[in-house]
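In the form predicted alone, a lone chain appears below as structure tokens.
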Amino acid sequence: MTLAVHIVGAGPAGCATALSLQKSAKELEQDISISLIMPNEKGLPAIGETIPPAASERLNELGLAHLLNDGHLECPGSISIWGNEEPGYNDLFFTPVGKGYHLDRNYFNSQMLEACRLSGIELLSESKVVDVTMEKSNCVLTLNNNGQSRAVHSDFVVDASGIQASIARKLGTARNEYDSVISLCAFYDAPKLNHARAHTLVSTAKNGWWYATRLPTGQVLVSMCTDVQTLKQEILDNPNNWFNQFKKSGWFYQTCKEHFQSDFIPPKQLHTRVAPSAILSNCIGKQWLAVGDAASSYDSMTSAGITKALDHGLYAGKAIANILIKNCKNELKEYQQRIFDDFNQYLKLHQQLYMAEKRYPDSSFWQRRMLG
């Protein structure tokens, strides 16, 4: 009998889970029908992301290391001012596990989906889960596709729906939030950057911290990370106010001009992205688990979102195969413990990094991070 697994969400975490599950099922000589349920998410531009060498290693485990050779840009490391006035350097060239990359995020997502399609994984596009019911031996998902509803039966469901954790929340699982920051991002055209350095730049400021990176698309991403309280107080979602803060950032603004060979002007539009530090109270159930940002989400300062998605997806796929095929009931608990342990390590890093910056004692943004 062919088992059925449905994965709700088709980002890096969902795709990694699907590919890992398929590989594990083949090794165990069991047929599993795997479906990726993909809602219509058009309209939101994907924000480029820089991944560390650890992400390259995870892609290699999935047999997808070659994806980074096409359409993405090698990242030599970062230059940052955090906690003192002297720039610090993090060189990625000498790590033993691989290279860092600036991703064309839209293209990377499409590469992951294409890898799933070529592997025989079903892609259910423009489908949304409107209801989920756990029965004795399986799970029933009610899908809506262009106004048409239908029920599908699944032996196991994966919530890979991102920070909204739509399946977990439909099942009544609470989400615990420890902190939340918001990035205000602007894109600048940079056609002269073919041979320029591709380091990422990071610097703290009174109202948060700045991040800038070159993208493979011929653009530069400049982002201010703050919190909702500061955003409202300083009206930072106004492009002119955002740009005035950018110009006041001292070393960061001047280095951006030199590094990216651009005379920056106020952006026409800012794109906002929320990055909560949050985790589900339970990442597992009898016939389901959550993975990626649906299970736990991190502050964007870690640049760990995709690495975590790939790492936990790899582990989730193996765990599901062992649960369904070998009836290894402890696999779910071991998977959840890994999510919890990783999140606890992340919280230590979160505290360490925010506590390291003491140059803004009158800043409400930094005070809130200290208290957290």
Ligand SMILES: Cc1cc2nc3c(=O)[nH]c(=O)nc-3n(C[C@H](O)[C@H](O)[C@H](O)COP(=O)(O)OP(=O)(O)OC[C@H]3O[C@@H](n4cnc5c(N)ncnc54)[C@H](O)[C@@H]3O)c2cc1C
The other form holds:
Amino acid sequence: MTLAVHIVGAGPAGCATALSLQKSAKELEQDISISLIMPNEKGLPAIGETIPPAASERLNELGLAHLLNDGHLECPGSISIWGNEEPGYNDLFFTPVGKGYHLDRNYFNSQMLEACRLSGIELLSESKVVDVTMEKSNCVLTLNNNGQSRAVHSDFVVDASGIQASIARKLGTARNEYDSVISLCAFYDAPKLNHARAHTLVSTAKNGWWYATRLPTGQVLVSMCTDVQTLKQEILDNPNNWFNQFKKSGWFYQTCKEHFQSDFIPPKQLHTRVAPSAILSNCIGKQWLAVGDAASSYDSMTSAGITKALDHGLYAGKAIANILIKNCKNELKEYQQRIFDDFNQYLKLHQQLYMAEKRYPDSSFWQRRMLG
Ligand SMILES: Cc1cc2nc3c(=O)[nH]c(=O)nc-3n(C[C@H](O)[C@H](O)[C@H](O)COP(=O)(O)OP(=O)(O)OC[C@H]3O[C@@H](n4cnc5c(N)ncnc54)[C@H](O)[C@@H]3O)c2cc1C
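Next up, can you give the form predicted together with the ligand of this protein, since the form predicted alone came first?
Everything in the complex follows now, all chains and molecules, and the chain you saw is the first one.
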């Protein structure tokens, strides 16, 4: 009988898990029917776009390195003001493996999906999982497709639903949040951009930190990262207030103008995204596991979310094949240990970075982060 695995969410983590599982199942000469379940997200700009060379390596392992040759922009690194007035350069050109990129994120997501489709993975589009129940020998997912409900039976379910962790939460698993920043993002057209400079610019400010990055679409993304308390206090989701802070950001505003040669004006619209530092208390169960942001999510300052999604997806796919086909009982525990270990490493980095900025002792944003 063919085993059925359903993957809830078709972001980088869901797609990487699907491809890795399929490869492992082929190597073990076992048929597994793999389905990716995804809601309709047309029209929503996907945010989260810079990848380091390590992500290229993970794509290579998935047989997808060629995706970066088309429609994306090489990223030479970042220039940042963090902790002192001197701009610091983080160059990606000198790493021995691969290159960094600014992704066209919507296009990248669609490339990953297409790679899954071409390798025979079923795509259940316009479908959202609204319920899950675990039965003795399988899981039952309730799918909502344009108002129509239907049940699907699965031998193993993967929660790759991003920070919502839809499946894990429905199964009663707690999610521990250590911190959460909110990004208020504006897209600017930059028709005069030349190809010489594509560094990401980063700078701290009293109410949080800024980043600006060039996109392959000919736009520039400018983002203010703050927290919910500061956002409410300063009404930063008002485009005029946001823009006033941008103009007051000194080096950051001036360097954005020079690098991106855009006429910065108050944006018509701000896109809000949450980037929590959070982890599930339990990333595995008898017939399920969580992967990517559903399992653990990092602050956007690390630019590590996509790499982690690919890396953990590769691991998750192999682990599922080993447990379903070879009945290797320890596989899931080892997988979970890896997620926990990586998250502990990340927390140290988070603390180091926020502790390094001591120039705003009166700012409640920085005070909250100093508490660790
Ligand atoms: C402001 C910001 C900037 C960032 N910048 C970067 C960056 O520069 N570099 C980087 O590497 N990372 C960055 N990240 C993080 C990165 O975007 C994420 O870590 C990455 O997208 C995680 O991939 P994922 O597949 O786990 O989740 P997602 O990409 O979130 O995909 C999850 C999918 O699951 C779907 N889903 C949810 N619930 C259900 C359901 N019930 N049924 C079916 N489907 C469901 C969602 O619709 C979504 O499509 C940033 C994040 C933010 C917020």
